[in-house]
Each structure stands twice: as C-alpha cells, then as structure tokens.
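Heads up, the chain below is alone and in the form predicted alone; it's given as structure tokens.
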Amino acid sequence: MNQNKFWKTRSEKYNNLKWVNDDSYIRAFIRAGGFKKTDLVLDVGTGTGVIVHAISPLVKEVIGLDVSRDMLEHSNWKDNKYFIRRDIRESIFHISKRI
C-alpha cells in the first residue's frame, strides 16, 4: 500500500479511535500542558486536529502539522485554529547563515 492510500484509509477511521473519544484522555493532556491564554502551540503529527481543538479555547493561536492532506481534510479550520501540510522532517524554517 503507498503511503497515500494508507493515509486516506487512516484517515476515514481515525476520529473512532478510543483514545480520541475518551475525555479522560483530552483532560490529562490539557492537564499536563499547563496552557496559558497567552500561549501558541504547534501540535506535530496532529491528524483530524483532535488537540488542536481540544486547547484551542484555552490559548491565543494554535498551529496543526500533519504530513497527510487527507488527515487535515477532517479538520476544522476556524477562529484560533491553524492546519500546514508538511513533514516535520523537511527543513520548515529558513536557516541563514551568520556573517
């Protein structure tokens, strides 16, 4: 299977999975964040945006990267909520060299 294909099937199911609808889950990770109004947070490898929804209230701007278009297909993007498209392992920042 390419890896496309493994990301879109991913994807269709990827909001039934029991750790994305178990609340216990979503408030120890809140709990364990410690966010703050004044925060911006990027959430790596963050599929449909299960986090990024989950803290969006709780800080300024919040940023989901994700290397599967399909996984952010399924997300939301509106008010504080930010979706990119890229792989964390590609260079994502301009690195210029010091004179």
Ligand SMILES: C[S@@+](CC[C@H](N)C(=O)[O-])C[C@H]1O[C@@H](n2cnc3c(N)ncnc32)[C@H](O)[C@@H]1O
Second form
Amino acid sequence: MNQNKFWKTRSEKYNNLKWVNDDSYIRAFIRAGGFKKTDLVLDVGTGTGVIVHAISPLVKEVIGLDVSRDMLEHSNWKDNKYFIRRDIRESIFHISKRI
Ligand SMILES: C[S@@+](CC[C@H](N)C(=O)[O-])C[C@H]1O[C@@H](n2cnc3c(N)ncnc32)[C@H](O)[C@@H]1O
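I would like to compare: after the form predicted alone, may I see the structure of the form predicted in complex with this ligand?
Okay, now the whole complex, with that chain kicking things off.
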C-alpha cells in the first residue's frame, strides 16, 4: 500500500483513536513542550492537527504541515492555526547565507 492510500484509510477514523480523545496524553505533551506565548511552532506530520489544536491557545502561531491531504481534511481551521500540505523531505526552507 502506498503512503497516500495508507493515510487516506487511517484518516477516516483517526480522530476516534483513544489517545486523540485522552486529555492526559495531550496534557503530558503540553507540559513537555513548555510552550510560551511568543513561540512560533511548526508541527511536522500534524495529521488531523490534534497537537495544533491543543497548543494554539498557548503560543503566538502554530503551523501544521502534513503530506496527506486526507489527514489535513480532518483538521479544523481557526484563528492562528494554519495547515500546509507538503512533504517535509522536500526543501521548504531557503538558506540565504551560510554562516
Ligand atoms: C501517526 S500520524 C501522526 C499525526 C499527528 N502528529 C498526531 O500525533 O496525531 C503521522 C503523520 O505524518 C505524516 N507524514 C508522514 N511522512 C511525512 C512527510 N514526509 N512529510 C510530511 N508529513 C508526513 C502522515 O501523513 C501522518 O498524517
């Protein structure tokens, strides 16, 4: 099964997974992240944006990046939440000057 098909299948029930609906997991993730209101966060492999949703009230801006259109279609767009469909293996940052 190719990657697109795999994540299309998983996207259909992803938001019903136990951990997605388990506050204790999300709270532990937030504690570990130590997020601040000045932070700009890139969530690579964001999937349905579970983490983006959880941390968006705590940071300045958060962007969810994912290669799967199907996973992203199960996310919600709101305020400072942005989603980008991209493969992280492709270069998305340009280095203007090497130090
Ligand atoms: C197990 S899901 C995790 C989703 C989310 N981080 C979470 O914790 O709910 C992994 C995600 O990584 C994405 N992914 C896998 N390879 C990727 C790549 N090369 N670039 C961007 N996203 C990728 C998949 O499409 C999938 O949505």
